[in-house]
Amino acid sequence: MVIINTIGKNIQTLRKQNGLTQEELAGRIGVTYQAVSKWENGTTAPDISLLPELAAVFGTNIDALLGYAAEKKTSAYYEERYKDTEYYWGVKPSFMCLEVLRILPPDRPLRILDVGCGEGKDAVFFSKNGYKVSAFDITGSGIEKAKRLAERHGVDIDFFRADIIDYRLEKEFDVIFCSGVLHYLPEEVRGEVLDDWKRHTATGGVNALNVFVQKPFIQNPPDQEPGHFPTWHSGELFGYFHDWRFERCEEVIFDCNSGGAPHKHCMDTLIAVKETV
């Protein structure tokens, strides 16, 4: 069922990006618009013989329809950028780090997981402030660079390589931290992944998360990475944590100049506490 949902969501995304209605797409490949609707709703999947035709209409390939290409391209995109001697994201910690420090200071050994740690700046900040840190990223070059940063600061961090899409937790954490990564999580696994994080958060623990959200009046950034489709909607992240206490819950639109061209982003930020049931 997951692969059917993935194909359907990808068809819908690519169809809209190409400015096609369901009827127009159906006419291009010789099926009914009801068939296209069922694909996009995840009820059925297109016959395998139609995949080359669909890929041709969208100007893409079969891997992209199946959801494989974006993940590989995203990984490769950052693998190359993290090989540079400079730190792609800098070394200044995210503002969410300071919020976590305020809400749940490490007055005892607190376990924190940094999801999608990149080059390790936030993980190193937490470790320097007394947390017991585990951190993972999809890129090997990012992990190696993070290890060097930790060594430079004299801190011990459990860095490992994993993919947010299929990695599931095996132990409990006091803090789960994820900044600038959730927008890569496909819709069909969001609930599963976030429920896994919630189950593996200790009572009184914190999840500090942010995600780019879709706005019709904001264009895609000129330097948009492969695989970055901001399909999250305003408030969607907050809904997954409706049963937790919110310490911070906000949506902001901010200016950005990455890629050398001014543009805007919209981001939802949530810092929530797991209360005693």
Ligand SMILES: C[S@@+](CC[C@H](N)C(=O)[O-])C[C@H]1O[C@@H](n2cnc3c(N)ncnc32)[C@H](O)[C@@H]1O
Second form
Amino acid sequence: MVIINTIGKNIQTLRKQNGLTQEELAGRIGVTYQAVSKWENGTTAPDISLLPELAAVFGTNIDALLGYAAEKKTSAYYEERYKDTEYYWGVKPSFMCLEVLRILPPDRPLRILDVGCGEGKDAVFFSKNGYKVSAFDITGSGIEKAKRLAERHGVDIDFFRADIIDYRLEKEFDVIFCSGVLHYLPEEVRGEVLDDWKRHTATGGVNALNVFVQKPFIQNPPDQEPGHFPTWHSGELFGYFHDWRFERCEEVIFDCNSGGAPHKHCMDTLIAVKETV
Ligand SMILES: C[S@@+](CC[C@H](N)C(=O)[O-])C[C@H]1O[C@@H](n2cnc3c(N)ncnc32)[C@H](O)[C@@H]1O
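May I ask for the structure of the form predicted in complex with the named molecule now, the form predicted alone having been displayed?
Entire complex below, previous chain first.
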């Protein structure tokens, strides 16, 4: 009964988030609206063969439909690294933070979302500078550490755990900021996730994003987290934002010495503004 209720509640929430009536959802997947109503009130559950179709209509996955929330997942790699008392990424903000400050200074209460915030250095920087900050990461240890950093700086930030792959925004932000994380986004959900961010950015707002990209002449680094080699193409990120104004759009190849072996990375950075249509 618990499972039936969970699926039903999730279907109801996702249906509403997608602006569908019970009749519309029923029509999309070829069942009666009474069936949808029964799922939502927990009397019955959808047939297992309908789950892929339901997930597709809602733009989510079967895990989310069944209520397996992101907190059950993690990146084992960073979860371990963040357990150290040292701040793995340091506590200095990334250069993209300064760019955001320049392009959209917080002369009014501006809402910012830091996606894949790690141990919170950028989120804390934004909060100290007067932005209203929400930030998430897939790791519990990262979020705990980020909360401690915020506490140490006397700032109040809405930190939470979520997975970039299946987390969909519920409210609007003035800035969506994502540094060093997009390579975790598989090709098949990139368009959907970035569309979600674009839709949930206020007019005049900014997306500040970077991503590691593939170059045939650059080898994968020796300490690359297994299974997370960059699969983004050069310039791919920019294409998703073709209808926004670009404030900064660049591709840089830089030297890195992580893992004790010199190697190179290629990174695309985009800072784009959502203009009024
Ligand atoms: C290179 S670190 C960057 C951290 C932070 N943005 C910074 O610049 O300090 C990548 C971060 O992405 C997080 N991450 C990895 N996969 C994720 C996912 N599926 N959803 C959310 N965060 C994820 C990791 O836990 C890690 O904190």
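Residue numbers count along the first chain shown, from 1. No experiment lies behind these values; they were computed from the predicted model shown. Note that the rigid core is defined as the largest set of C-alphas that superpose within 1.5 Å between two forms.
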{"query": "Shift of residue 36 between these two forms at or above 2 Å (CA, core fit)", "finding": "yes"}
{"query": "Residue shift check between these two forms, rigid core fit, residue 53 Cα at least 2 Å", "finding": "yes"}
{"query": "Rigid core superposition, residue 25 Cα moves 2 angstroms or more between these two forms", "finding": "yes"}
